[in-house]
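There is one chain below, alone, in structure tokens, taken in the form predicted on its own.
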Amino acid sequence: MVLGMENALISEYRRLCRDTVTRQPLAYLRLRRAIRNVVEQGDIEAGSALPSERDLSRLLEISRVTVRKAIGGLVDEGVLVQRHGAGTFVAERIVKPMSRLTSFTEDLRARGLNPRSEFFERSLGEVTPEESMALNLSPGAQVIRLHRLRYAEDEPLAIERTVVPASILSDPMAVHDSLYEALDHVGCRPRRALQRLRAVLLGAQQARLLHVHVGTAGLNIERRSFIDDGRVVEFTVSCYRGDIYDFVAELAE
């Protein structure tokens, strides 16, 4: 498998190199697209480790500084994942399909991977003015608000706030990782939804809980959830991070 990669990527670098129309002049951005390529191609798997910053430079005659540059700039787009004395990794991505109404603890658990959030509040309180057109309800309505952090094993995927009628569900310390299971248990669950994305920059303490630059590109999401008398059950709003989820759409005519 090493092998395998490290002639991927000595072939693909060496092939840059002679290409006279679209050769890069600066070695860091040759690498560059190198190691993209590759990563795009399939030669390398998601979640694999590349070669060491010392090994690259040997193989591929090059400087260190040079090796370094290049990969922080991937790092930088999100192709690749450094972990602390562990080494760099080919970034492994989350597709989520959106013709299923599913949760992300449904998701994450579909794909092998261990979910858990973080909360940074779980209250109960009256509705505001945005909160009560989103969700059909009468000024001075009760609803429960969440905010927390969602990971995957150790890796922060997403910050949601999510609130819900008090009618719905009443006390917001029964939702431990999955808001769906708390609202399946009360006979509740979801079964439409209307979702609006949009692409944003992550500001500073989105990035600093996301662990990643400020202005990495992000997925802003509005969801309003809905059970089949026509109710809202759910209003979320959710910042992803743009490196590691694909949100992917099935078209037909």
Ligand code: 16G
The other form holds:
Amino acid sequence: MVLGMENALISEYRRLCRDTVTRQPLAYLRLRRAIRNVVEQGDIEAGSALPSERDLSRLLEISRVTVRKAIGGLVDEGVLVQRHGAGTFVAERIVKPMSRLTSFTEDLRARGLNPRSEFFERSLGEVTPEESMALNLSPGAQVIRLHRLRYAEDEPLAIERTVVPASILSDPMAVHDSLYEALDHVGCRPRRALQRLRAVLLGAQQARLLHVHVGTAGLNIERRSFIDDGRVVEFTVSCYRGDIYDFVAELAE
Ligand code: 16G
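Structure of the form predicted together with the ligand, please, following the form predicted on its own?
Every component of the complex follows; first up is the chain already shown.
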């Protein structure tokens, strides 16, 4: 397996060296392209370790500085991840179908991952003018607010701010692991949702919480979910890590 991956990488790198049409004169850019190609072709699986810097430099007969430069660029792009003391790995992406109304907890459990949340806020209060528009509530209505950092195991994946009418869920402490489980409990699981997705560059605070560099791409997603009688049950603004998530939509004519 490791040998197969090494061979694929060596032959792709050599092919790019010989390619007179697209020949990239700089070795680190050539290596960067070679690694990206073998990852995209599936010759190196997501989650697997890359050969060490020393091995790559020996196998490809290029300097370690060149290898480091090639890898550094791919780490910044999110193609590779570096784990301290463990090495460099092909980034694993989470593919999330947009056609199904599922929760964060369900999405991760379906992949055999362990979801957890850190709460920054779990409170009851009066709706703000912006929230009242999003939730179709009258001024003065009560809402519960959740502000959570959402993890898969120990890896932070998303920051979410949620508002729910207190007429639907009155106790913010009723939300433990999953909001949708709590809504299910009171017979108000969302049935339909409208989602707006926008690319953002993560600022200093978001980047720190999500353990990525400032300026990494993120996905800002607003979800308004409805129950059968047409009431809005949630307004959530999520910021998902763009280097890990692929949102996939099925289109039909
Ligand atoms: C997802 C939803 C979010 C919802 C949450 C509930 C997207 C973009 N957003 O993160 O709107 O509030 O799941 O998850 O998918 P929970 O039941 O695990 O709390």
